[in-house]
Each structure stands twice: as C-alpha cells, then as structure tokens.
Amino acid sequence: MFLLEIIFTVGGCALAAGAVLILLALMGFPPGHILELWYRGAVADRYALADTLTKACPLLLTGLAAAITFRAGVFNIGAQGQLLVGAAMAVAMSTRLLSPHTPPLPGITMCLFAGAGAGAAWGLLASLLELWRKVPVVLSTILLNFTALYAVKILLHSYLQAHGTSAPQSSQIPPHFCLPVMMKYTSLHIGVLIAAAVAMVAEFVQVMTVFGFQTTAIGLNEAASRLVGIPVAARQIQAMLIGAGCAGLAGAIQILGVAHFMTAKIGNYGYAGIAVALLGRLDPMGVAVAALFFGALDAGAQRAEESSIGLPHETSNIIKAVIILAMLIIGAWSMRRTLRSGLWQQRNTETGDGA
Amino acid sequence: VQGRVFRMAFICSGSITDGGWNQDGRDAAVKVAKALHAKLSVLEHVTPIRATSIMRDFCRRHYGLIIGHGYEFLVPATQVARMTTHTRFAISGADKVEPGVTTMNFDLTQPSYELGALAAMISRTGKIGFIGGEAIPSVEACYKGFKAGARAVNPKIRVAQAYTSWDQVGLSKTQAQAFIQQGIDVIYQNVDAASQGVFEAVKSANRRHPGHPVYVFGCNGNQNNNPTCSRYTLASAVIRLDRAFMHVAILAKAGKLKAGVINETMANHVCIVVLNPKLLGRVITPAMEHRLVVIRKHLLAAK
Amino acid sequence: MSPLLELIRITRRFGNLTALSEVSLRVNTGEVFGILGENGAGKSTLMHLLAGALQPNSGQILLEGQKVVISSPRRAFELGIGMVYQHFKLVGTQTGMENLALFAPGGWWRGVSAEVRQTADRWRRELNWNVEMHRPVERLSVSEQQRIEIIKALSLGGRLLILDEPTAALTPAQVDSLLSTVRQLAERGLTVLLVSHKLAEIKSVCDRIMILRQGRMTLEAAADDVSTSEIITAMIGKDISLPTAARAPQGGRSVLELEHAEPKHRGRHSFGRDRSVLKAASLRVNAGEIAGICGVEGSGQIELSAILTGETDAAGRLVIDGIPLTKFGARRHLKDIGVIPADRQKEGLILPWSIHNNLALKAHDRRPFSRWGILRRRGWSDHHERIKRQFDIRAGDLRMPVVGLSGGNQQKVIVARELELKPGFLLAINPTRGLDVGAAAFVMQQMLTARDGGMGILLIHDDLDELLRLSDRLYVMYAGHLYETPWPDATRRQIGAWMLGNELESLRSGPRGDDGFRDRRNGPVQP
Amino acid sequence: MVLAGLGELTAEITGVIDIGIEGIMLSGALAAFLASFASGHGMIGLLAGILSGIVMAGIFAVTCIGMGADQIVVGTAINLLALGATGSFWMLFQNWTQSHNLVIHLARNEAFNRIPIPWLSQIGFAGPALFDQYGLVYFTIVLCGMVGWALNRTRLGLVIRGLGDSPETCAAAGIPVKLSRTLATLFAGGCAGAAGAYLSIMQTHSFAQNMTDGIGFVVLSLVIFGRWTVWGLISGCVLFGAINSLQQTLQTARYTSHSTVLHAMRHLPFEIFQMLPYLAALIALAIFAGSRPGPKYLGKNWQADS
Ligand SMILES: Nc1ncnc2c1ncn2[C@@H]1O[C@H](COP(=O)(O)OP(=O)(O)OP(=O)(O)O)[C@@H](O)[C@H]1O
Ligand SMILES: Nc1ncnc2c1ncn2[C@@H]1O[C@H](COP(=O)(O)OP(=O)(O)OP(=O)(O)O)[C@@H](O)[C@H]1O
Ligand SMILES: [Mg+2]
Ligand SMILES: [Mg+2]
C-alpha cells in the first residue's frame, strides 16, 4: 500500500509539473527556467532548505491547529484569528509587560506561552459559545477571525504601537527576546525545532494515548462515544484549547522568530493551515509533510518572483494552486484504490473464517 | 562594486496592478532602472514577515539598492542593514529615522493643505470629507494637511474622516455614498485601487442631482482624467515617485547614499498639486487659483 | 400458478468474496416466499439485486418469463418491485409523506402530490396503522419508521413486495397484523418475498421457503413440509436449542433504582420536540436478575433509555449501584454501566474503526489496557482474540473495520464489549434484533450467564417470546407509565392485554393510565 | 451577496460545501469586466461572469464529487487559483491597454445601469434604496422566491434536501446522487459568478485585484447564520449590510453632525466601527441560539459502495 502511495505521489508531482509547464508556456514565461528557479529556491542549497523550513514552520503549527480540532469533530476555522491574537500577545509580553532586564530564556518561554495561551483563550471563546449558546463553531470562528483582525489593528494603533511613529506597527522585539537563529544569514530560528517537537508530541498523543483515542472516536461517531462514557464535551473543549494554542504559538513564533515586530499583515497562515491539515489527512506526521511541501512551494515561488524573469506573484499563485489540485486528485484516487483493496482483504478473511 | 551591473530591487506590500501607490512605485522603479541600465527585481504582496528574509537574500546576492515601498519595510530593512555593507535601503512612506536606512518621507501634508483650502473654497455645504484605505502615516498626513488647509480658509468647516480598504471597491463606494448623504460635497480620497468606487459614487450622485455637484480629489497618482468622473475631479495630490527614486538610485549607485530621512516635499517638487485643466476657469475660478498660489508661497516660506 | 419471478444461476461478488453463488429460484404469483439464512448468508444482497440496488455479476432474472435487467431502483419500481430495506432508506429530517414523495415518480415541480397522499392513506387504512406521517421520521420510533418503509414499498411496487427482516422491530400484535396483511396482499395476487430470522412467523405465513447459507441455496421447500429443526440445520449446519433460563433467586441488592423519573425539558430543547411520553417512571433492578420491560413501541421506552443513558436531563431520583446520580445527564455513570443500544450502527459502533478499537472502546482507559493515559496496545490483541473466540465473532482479522461485518457479528462485538467488563448493571435494548437464530441464542445465553454472575440487567425488548424467556421480573409499559406485573405468574394473554392498555387496573404501582393521555401513535389494536 | 449566498445555500443543502466561492466571485468579476469591455455589452459581460463561475465550479465538482478529493482543500485551492488567474490576466490586460494606450473604462451601455421602477422609486427615503436598482437585483429577489419555493414546496426540494441528509436514500430512490450534486454545485458557481459580475460591472464599473477581499467567507458564514434557509440567509445579508452602512454613516456622522454624543465618538478608533458587523453577527447568534443542525453529509463526499 505504502509503495502505491509513493508511486501515486510521484505521479502527482509529474502530472502537476506537466500542467505547470504548459501553463507557463501559455503565459509566455520560459517554463524550464522557472521550474529550475523554483527548485533552486526550494531545495537547491542550504539557504534554500533553510528558507523552506522557515516557511513551513507556521504552516505546520496552524495545520496542527486544524488537524487536532477537526479530529475531535470541532470544525475550527479560526486558526487565523487565534494566530493574530497569539502574535499580539507575544508582542505585548516582550515589548510591554516583561521588563527588558528579564534574561532571555525565561523571557522567550514566557512570550511563547503567552502567545499560545492567548490563542487558546480565543479558541475557547468559540467553544464556550457552542457549549452555552449552541453557536456552531464553524461560524463563530470565522467571525472571530475578522474580529481578531480589527482588534489587533486597534492594539497596534494604541497600546502596542511603536514610539515615534504613527504607523500601525509594534515596536521591535528586544533582540534578546528574539528566537535564536540557527544558521547564519538566514532566519532559520529554533522555532522550527519547537514546531517539529509539537508535531511529534501531537503524533504520539494521537496514536498512543487515551486522549487521542477518545478524540478520534468522538470525531468519527459522537453518539457512540457518548454512550461508552467518553466525556465528549470536555474532550472537544480540550482539543480546541490545544489546537488554538498551536495557532497562537504559530503567531508568537512568527513574530519572535522571523519578523521581530508586528503589523496586522501577518500573512494568512490560518486559512492555509486548514488545507495543510486536510492534505495531511489530519495526521500530525502527514501534516508535517504537507507543511514542508507548502513551505517549499512558497520558497520556490519567492525565488521565481524575485528573479530577473520576475514571475508575477499572481502567476506563482496559479502554479501553486495547480500543483495542490494535482496532488489532491492523485491523492484521492490512490486513497480510493487502497481503500478498495483494503475492503477485498477484509471480505475474504471474513468468508474464509465463515467457511 | 565596479564592474558588476548595478542591481536594484523594488518590494511593495500590495498588488502592482492597483492603479495607485504600488503600481506607480513599480512604474517609477522600472523607469529608473532603464535610465541607469540597472537590473531590477520586483516583488509584490510582500508581508513584513517575509520582507526580512527577502531583503537578506537580495544583499547576499550583492544588490546595490533595495527600495521598500511602504512604511512596514522600515523595521525589516533596519534589521538586515546591520549585517551588510554593500546594500543600501530606501524605504518610502515612513516617518521615522532608523540606522543604516534611508527613508523617503513623502509628505503630502502641503499638497493636501492646498487641496483642503480649495475644497473649503468650493464646498457649499461646509462639509468635506476624506477617505483613506488604512490609517498609516502617509495617509494620515493627507488628512492632517487637508483639514488644516480647509480650516485656514473656513474655520467653521467640518472635515470628516473615514477608513475603508485598499481593495474592496464596493466598500469605498458605499462609504463615499454615506458621505454624500450627509451633505459632504467635496471628497478627498487616498484608497488606490478602491478609488474607482469613490469616483462611481460621485458620478452617480452628480447624475442624480445635477443641482448639487459633488467634487473629488485624486491622490498619489494624477487621477485628474480618470475615465469615470474627470469632470468632477478638481485636482490630484501627486507624488512623483520616479523623481524621488531616481535621486536615491543615483546616489546609491555612486555609493553616496547616506542613511537618514529625505523629506520629499513640495520644496523639491516631488509632492505637488496638479489642478484639473478641464475645470480651470469654470469651477476653479481664477480668483481661487490666485489664492492657491498665495497659499503655496506661504507654505514654502514656512519651512 | 405461473412463475412471476425466476432467478437463474445468480452470482454476486464483492471484491473476491462471493456473497451469492449460482442461486436459482422461482417465485409464483401471489405466493409468500420466505428466505432464511444466518447473518451474512447473502439474503440482503439477493434482495438488493432484485431491487436494482446492486447488479449481479452473472446469471439472469426473468420476470413473467421474459428477461429483465433491473438496472436501477427506478427500473425496479417501473417493474412493480418495491423493497423495504433492512437498514431503512429514509431521510431523517423529512416527514413520512415527504419521504414517500421523494421516491414517488413524477415531475420535480410538484410537491407532495395528491395521489401520493391517497395511496399512502389507502395502505394505512388497509393495514390499520395510523402512523404519524407528518413528523420528521428521525423523531419516530424504529417500528414507526419501518411501517413508513412498508407503506412506501407498497405504494411504489405494485406486484412484488420485498421485505428484508420487516418484523425485527414489531411487537407481537403488530407482527400478527403485519403477517395477516401480507397474507391479504398475497390473496390479492401480490407476491411477497419475506426475509426473516424468525422461523415461527416464516412457517406461519409463507407458502414456500428457501434457505441461504454462505451464498448458496441449501434448501427450498414448501413451508409446511419442513420442521423447524430441519430449517435450523440447513441454516447453520447444526441444530441448536434456545437457552431456557432457570429463575434467579429473588431479592439481591438493587443495582438500579428509579423513582418518579421523567424527562425535564428546558425551554429551548422542548421547542419543536414532541412532548415526552414518559410519566414518573419508578422501577428497580436487583443484582443477579433480569428485569424486562415489554410494551408497544413508543410507549416511552425511548425516553426511559434516554434518561438512563443521560441523553436527556431528567427529574426524579436515579440510583445506580447505590450511588445516587444527583444531576441526571451528567454522564459519569456511563463508564460503570453496560449499554447495548437500540441502533447498533449509529450508537453502538464506530464503523470505520477496527474491531480492536471497537472492542477497546469502553475499557481502553483502564488498566491494563492503558496506564497513565497511555494506551498499551500490545496488551490488547491476545485479550481480544480471547473475546473473539468466546463470543465467536466471525471475522478473520481483528484489524479490519467493523463496517465489513454483517449485522449479526456487529451486534456480537457490542455485546462482547459491554458484558466483558462485568458491570453491575446492564441496559440492553433489543439485543438480538436482526440476529439469526444461532447468534440470537448465543447472545441470550451470554446475558443469562452474566446474570448468574450477579449482573443486574434491564431488558427492553420488542420480541416478546425472548423477553419472557429471559425475564425474571417483568414490567409493562403503557402510555408512558410503568406497571409491575406478577410475571412469571401471568399468562401471555394477560400480558398482551396489558401491553395494549386493557385490564391495567389489576396491576399495582404507578399511576393509572387514565389521565386522559392516550398514546397518539398506536391507536386501539384488536388483541 | 444574497445571490452568491443563494447558490452556496443550494450546494450546501445537497451536502457540498464550496469554500472556493470567494475565488469564484472574483473570477466572475474579472470575466464580466473583460467581456463587457471587449464586447461593449453589459449583458454579455454578465453571461461571461456566470460562465466563468460555472467553469470554476466545474473544476471543483470534477475534483471533489468526481475524484472524491476533500472539498475544503479543493475550495482553498480554487481560491488560490482564482486569485492567481485573475491577477495575472488583469496584469496582462493592463499591459496590453497601456501598450495600445486605451483607457480602462466601461461606457454607459457596457456597464449596467440602474432601472428605476416608475412610481415606487420616488417614495421618500426607502424608495431609491429598494426600487432604483440594477436588473440583476430584481432578478435575485425573484430567484430567492423561486429557490425558496422549490426547496420547500416541490419534489426537487425534497431531493435536494435528501441529498444532503442521506444520499444513500436518494440512491435507493434511483436518483443519480453525484450528478445532482454536481448540478447544484454548478448552479452555485453560476450564482457566485453573477454576484462577482455585479461587483465589477454594476456596483463599481471596474475591477480591482482581489476586490472581493473576504466577502466570500462572510457569505459562507451568512449561509450558516441563516440555518440553510433562504429567508434566514436573506435576513442575515440584510442585517449585515444594514449594520455595515450604519457603521459607515457613524464614522462620518462623528464629524458632520452636531450631536455631542457622536462628537465624543471621534476618540474611538475607527477599527471599532469596521469590527461592528462581525461583532453584531456574533452577538446576534449568541442571542438567537438553539442552532438547527445543518445537512448531515455537509462536506462529505459520497461513494456508492460496491
Ligand atoms: N549570506 C549572506 N546574507 C546576507 N548578507 C550577506 C551574505 N553574504 C554576504 N553578505 C553581505 O553582502 C556583502 C557582500 O558580501 P561579500 O562577502 O561578497 O563581500 P565582498 O567579498 O567584499 O564583496 P565583493 O564580492 O564585491 O568583494 C557584504 O556586505 C556581506 O556582509
Ligand atoms: N457492499 C458490500 N461490500 C462488500 N461486502 C458486502 C457488501 N454488502 C454485503 N457484503 C457481504 O456479503 C455477505 C452477505 O451480506 P448480507 O447483508 O446479504 O447478509 P445477510 O444475509 O443480510 O445477513 P443479515 O441476516 O445480518 O442481514 C456478508 O458477508 C457481507 O459482509
Ligand atoms: Mg440482511
Ligand atoms: Mg445484515
């Protein structure tokens, strides 16, 4: 089966590449050269790889945010809002609340936790709305995304605003609160490691622990889970807390690791995260792979854009979309294939027993 | 850096097809690059978060000048500037001094002041309004100047202010309509791509009630002969980006570009007012024109 | 009589499982043809082929002599074949009428058309059922849904009626009336294919029967010529006898006490709901006994079980294993009691999951299956293998998803899971519904052994025979009221009468049933 | 917005959730603009918008319903695709116009104009708002009526709702599930496309890169807000629109009016006003609680077993 998966994935890449080439040719760009740039930007050298990793980091976390909640049957679209809030909180912590004399390690930890906490709180809001007022999470999270955006803008104009400018941007994070960079001349920060660790833990929790078992059960059949005595509401809220926490953490890491200051334009990793999660089939490791994939896409796109050819941002968007679609189609196809063959096996074992 | 072809990069946060701030910037950059036989890379839709790594890449590849078109690139630039000697950074639209970075402070205050004055002269209702895409320094400067200018002519005038979005054309249209409904008859807008919405609102308002004309100002680019309602566009506050960029580019190429703020004002003819010739003499009476000239003199003398 | 339907060497495979191999049979016009077989024998599959839901891999179907290809359900309707599926095909959110209209042929623009109404009403009158046709079916009891299904099938297919385990959810009275209707229909020249696990009813109503075993036909005969044991042998290969319970000693400690319990609706929830039937129910279940509840569907059994499972908050007093549950609906107790739910697929199992996980669903968070919140899967497998052998779950590999099991085996998984933990109290709702004789007998046996092991069991069951066979004490539920019966010192006749609300005065406990609240759904049915 | 919502509504009731609606609107907007610019007829523009919407929805349908890919991911991809495609085409178009120095502008007959209804449009304040609108708006109102009728009164409605709640039942009734769902999706695409066309060639007579900017998501949430009923949807849209114009009026009135209260509001950050519609929606939801569950199979693809 697994081999089959791989074969199909490779096939998917090939198909995607083909489609992209044609598309580029149609739009009058030298396809070969662009793909080469793409490759160079994504994986060619250590700089490229570092870039890919850096870009994958927030996607991984928001992806987890979606995956963890979806698994528990909580349809949390709010990663974007939770990310924003988390980022804002991290900024507040590092530039306002903490005294600049706080030593780095505790300082950074506190900032990260603050971010995660804020994200979780924002998510909890949605959960509580559902628990008490039966407001569907899908809906409240979408609305909370917009609310968060404007709320953060307000903060950036008032409390968080940098001194000496009227721009809606925070002052810079004190250097010793920024996440250490692991590789010179890149922004490959240790946040990547943190994200990876989180993913590992998530994977472990999901396959090995009671919590993972129960949440998955809930996601698949809530009524049955309830009847066997699994505390459904509690688990779902916990899942939301964890997921939203991841999203908040993503925000904090982006700020402390890459940007070192904040504006409301933080990039919509939240929405991308949903796609990442589903492409990774809601499985943490799958999500990690998907995140890397998306990261590579971004890195490559950037290189192709800044090159002398100057591939327009929009066009690179098209290419991304086409590639994703191709992956999806192939993925779905292969999945169905595996599923079928899986069924065959069950069946004949069954009758083999019955005979 | 002799012998090597001079490389410059232009990065902006929006879309270079927005028919406003970003597009003008791109065009200016292209023009400059042509003139200097420089190699130009253009990056649009750059979030501040991406900006840092992007700029670092550029200087790794020996770019001579990076133009960050928008205040949000100031901080990333400062960060990268620390670790590079060759690359120069020019940030447009910022109002702050940072080490190692040249900021071009496009100050529309004076032109807006003029427009405000003109608006006050023309408004019959004593209510005028300003629509911005986002509350950022360059935009807020417009409002400040506009208000001051209007007050200078008519102390009792009411100057409204509202913010919508750079992209959502519909939103700025409804906003403009809200203005007009409340009796505002001169609108100053700085919303780039969305300005079309404002023009639409003005156009339909004028079609509905020709008796009570509503006028509008253009901004950033020269929008006087916009196809929608140029007959009601009094004037535009224009930033001649090409001029500014050319200036810094030449310095940068010669390695003479100093860090610090360049105030791009009316004084060095970067930020100017362009009246709409179609309306000269008809709506904008010679008297008004003359008064504007006086005001301009004062402004220039003031600094 | 001319053969209406003729099947010639029909074969159907799923993947490389052969669900039906070379099945041939002839069904004459106007006869009632019974089909028996153990779970997974291929009965439903065969029926699906006739209803156009599946296509045969080989073989042909003749209708009145000429070859037909039943390419789709629509085609089946056109041919006059209507089917009642074992797992209902109803849109839960729509009313019975709407469901009929959904299936009815005709233009898309017309709503629930007049003729749909008329046909429906006609059948309702003929069957003497006044089913609630104007309420979303998901709010109706299983048996009501089934009746709607039957009405649907009748009004769709004029000639051949297929009933896949139709009596599974009906009370004896209802079964009788259904069977008599079946006969009436047959008199009128309608042909009926009847799939069932209940030999008695098959023998009583069918002209001829056929028996499937692992996809092959093992017996075809006139109903009167074969004895029950012959049938059973043909079905399972060996003869089995239903377990008979030795009465348990009375009066152990009580494991369940219910006093004046009835659903309490908070305003928001009660909105739109039909108001609860259940009225101040009081009952007790002692350790080591099986207390049965019999009653016509919709007399309040659903509400009662909903209360016990904390589905709905309730007023009154509930004591389980001596621990009073102060706030009902706090579902803590569900960990400590066993529940065999009414709908095995919706409430009992997680279909896409492996048998392993489904078996572990209840015990996974206790030692030795997990420790400190970490699952210890290694511990599971041999344990589950044991269970599998003990409950003889027909599955090759415990890692396969339970969807793949046929109804019977799915039920066994649930029973195994719930009994395995030896809870003090077990709530069992229709535990043998849809099981073949063998499986049913087995499940019943398991429950008896559990009882003798000291478990207190509350058994809510549609099948009166089995209920009486198992129960040590018996409650009758009528119009939402519980009455304790002197069973076993009572005749079936009396019980039947009580179930229909007659002579209740003679029973003690519980308020009288004369508070003007009559059960709307099941009107007077002649005993 | 209502229009887009209407389409999405139908699709969602059949159990297909199309996050890509935003992108579809965008593509519709551009297609409509270009077509009417080229052809010189607004009608053709509208048709082009609808067509492009259907094409985009077609991609969605093929990948999700046909191939069984996950609906939400595909939706996201569609958004990305549309954003990219419109952006690129718009850029090419601009370069082209610059090189032929044409002005990008829709003349009177190229764009739609309002059609006042003789008497009604004069009535006081509400008159213009209601009865001096674009043809499409009237059409939308009619369409709402029709869809509402179809959903609740006809067998089609039963089928559509059945598809969302238990496709296997519909299969048993001999209804081609996938085909029907595809049709619903295409319908949604058409509506969204038309909505996009409204944005570009009617409301603003122009196109701007990413001019939808989040409207799609608002529509999505409004569909849920309206509990998958036409009237719910409409009231949701109206409420949202009303609050939006309210906040814009407030923003202005702070300066123009004489009331001291409004004056005091000047010190409020304007984002508060922009936040208003979303907050209001949330609060409204929290108050009018008791949510009715949506289609059971929403977002789930359906495969006939065997
Ligand atoms: N990977 C990098 N990331 C960021 N900045 C870099 C990187 N590598 C070099 N730079 C900066 O770019 C400039 C050119 O780097 P380089 O090491 O090539 O200097 P150089 O060798 O003196 O230049 P030249 O090649 O003209 O002699 C220096 O300012 C250096 O700090
Ligand atoms: N869609 C399907 N795909 C694969 N295998 C199937 C499918 N439907 C049924 N089967 C298998 O075919 C065999 C016959 O199934 P069927 O439902 O006809 O049994 P049955 O006689 O109806 O049993 P029961 O009495 O429990 O209803 C079983 O082994 C079942 O697992
Ligand atoms: Mg069956
Ligand atoms: Mg079965």
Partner chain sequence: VQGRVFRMAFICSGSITDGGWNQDGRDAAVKVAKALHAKLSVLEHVTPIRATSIMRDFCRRHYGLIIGHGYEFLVPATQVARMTTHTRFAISGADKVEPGVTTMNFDLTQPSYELGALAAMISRTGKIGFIGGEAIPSVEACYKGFKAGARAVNPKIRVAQAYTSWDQVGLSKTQAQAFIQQGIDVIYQNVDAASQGVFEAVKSANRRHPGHPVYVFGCNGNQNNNPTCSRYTLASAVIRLDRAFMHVAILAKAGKLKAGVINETMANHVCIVVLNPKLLGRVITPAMEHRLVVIRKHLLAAK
The other form holds:
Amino acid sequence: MFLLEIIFTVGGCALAAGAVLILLALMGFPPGHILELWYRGAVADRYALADTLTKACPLLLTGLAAAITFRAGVFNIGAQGQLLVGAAMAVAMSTRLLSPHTPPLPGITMCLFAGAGAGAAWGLLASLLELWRKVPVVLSTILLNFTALYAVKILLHSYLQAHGTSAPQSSQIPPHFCLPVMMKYTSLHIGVLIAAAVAMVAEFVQVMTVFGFQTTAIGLNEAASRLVGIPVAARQIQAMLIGAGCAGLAGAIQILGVAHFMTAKIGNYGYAGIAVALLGRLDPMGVAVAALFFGALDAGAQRAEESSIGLPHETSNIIKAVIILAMLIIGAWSMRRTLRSGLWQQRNTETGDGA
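Instead of the form predicted together with its partner chain shown above, give the structure for the form predicted alone, please.
Excluded here are partners and other molecules; the one chain stands alone.
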C-alpha cells in the first residue's frame, strides 16, 4: 500500500507538471528549454542546490505545522498568521529587546525561541476559542491570519519601524544575530539544519511515542479515541502548540537567515505549507520531500523568469495548484476504492455466514 501511494504521488506530480508544460507550449514557450532552465536553477550545481534548500526551509516548517495538527484532527489553516507573529517577535527581540552586546549564540537562540513561542501562543488562541466558545478552528485560524497581518502592519508603522524612514519596514537585524551562512556566495544558512532536525524529531515522535500514536488515533476517529480514554482535548491543544510553534520558528528563521529585516510581505509560506503537508501525506519525512520538491520548483521558476524567455512568475504556483488538485483526486479515488473493497469483503463474509 505504501509503495502504491508513492507511485500515485510521483505519477500525479509528473502528470501535473506535464499538463502545465503542454499549456505553456500552447502559449509559445518551448517546453524543452523550460525544463533545462528549471534543472539548472534547481539542482544543476551546488549553488542551485543551496538555493533549493533555502527556499524549502520555511516550507518544511510550515508543512510540519499543518501536518502535525491535521493528523490530530485539528484543521489549522493559520500557519501564515503564526509565521507572521513569529517573525515579528524575532525582529522585536533582535532589534528592540536584546542588548547589542549580547553574544551571538545566546542572542540567536533567544530570537528563535521567541519566534516559536509567539507562533505557539497565536495557535493556542484558536484552540482556546474552540474549547471555551465552540468557535471552529478552521474559521478562527483563517480570521487570525488577517488579524496577524494587520497587527504586524501596525507594528511596522510604529514600534518596529526602522528609524529615519517612513516606509513600513523594520530595522536591519544586527549582523551578529543573523543565522550563519554555510556556503559562500549563497543564502544557505544554518536554519536549514534546524528545520531538518525538527522534521526528524517529529518523525520519531509520531512513530515511536505514545503521544504520536494518540494524536494519530484522534485524527482517525475522535469518538473512539475518547471512549478508550485518550485525553482528546489535551492532545489536540498540544498538537496545535507544536504545529503553531513550527510555523513561528519558520518566520523567525526566514527573518534571521534570509531577509534580515521585515515587511508585511514576508511570503505566503503558511498557505503553501498546507499544500506541502497534503503532498507529503501528513508524514514528517514525506513533508520534507514535498518541501524539497516545492523548493526546487521555486528555484527553477526563478531561473526561468530571469532568462530570455521570460516565463511568467506564477508558473510554479500553477504547477503546485495542479499537483494538489491531482493529489486530492487520487486520494478521493483511493479512499473510494478502499471503501468498496471493504464493503465487498463484508458482503462476502455475511453471505458465507448465512450459508
């Protein structure tokens, strides 16, 4: 079954990419040249690979934010807002709250923990609204995305705004609080290793711990989990804290490792993370592979955009959307096939018993 899922996933990705390439060919773009440029921009050399890994880093963490909560039956659509407040807290810590004389290692560590904590607190707000006021998490997290966006805009016009400018942007992150770069002439920073470590820990927790088993059981059947004594509400809140913390950490890493200052347009990594989680089948290692794939799409698309053919900027997003639609169709077909097989076996068993 696992091998079949891999075949379906890879096949769906290939079909989606092929469909978009055919559409581009009809619009006058040479498919062969596009594939060559995509390869050069994504994996052709170590600089291309570094760009792919850098772009995959926030997608991996926001994908984990969605996967961890979805597996527990908590439909957290708020990773974008959690990422924004995490980034804002990292900026506040590095430019306003910490002393300029703070050593680099403690300073960076505090900024990253502050970002993760802010994201977790923002996610906790949605969980508490559901617990106390029965507000669906889907609705509250979507609305909290907008709340976070406008709160960050207010901060960028006031407390976090850089001195000497009227533009809505923060001060530059002090150089000693920026994440170390692992390869010269690239943006490949140590945050990539942090994200990979988080994914490995999440995989271990999911496969090897009682917490991972219980959250998976809750996601599969909440009522049955409650009947066997699993503390459903507590586990779902814990899953939300962990997932939202991952999204907040993604925002902090993106600011300290890539942008080095903040505007309200930090990127839609939170929404893209949902697509990454779905493509990765909500498994942390699958999410890591999906994040690398999406990072390669973005890196390759950037190379094609900057070339003489001038590929439209939205091309990689179109491919992602088509891939997710293909995955949803394949998933629905697979589920329907499984249900039919189960009903057929049940009917045969009943017929045999009756005979």
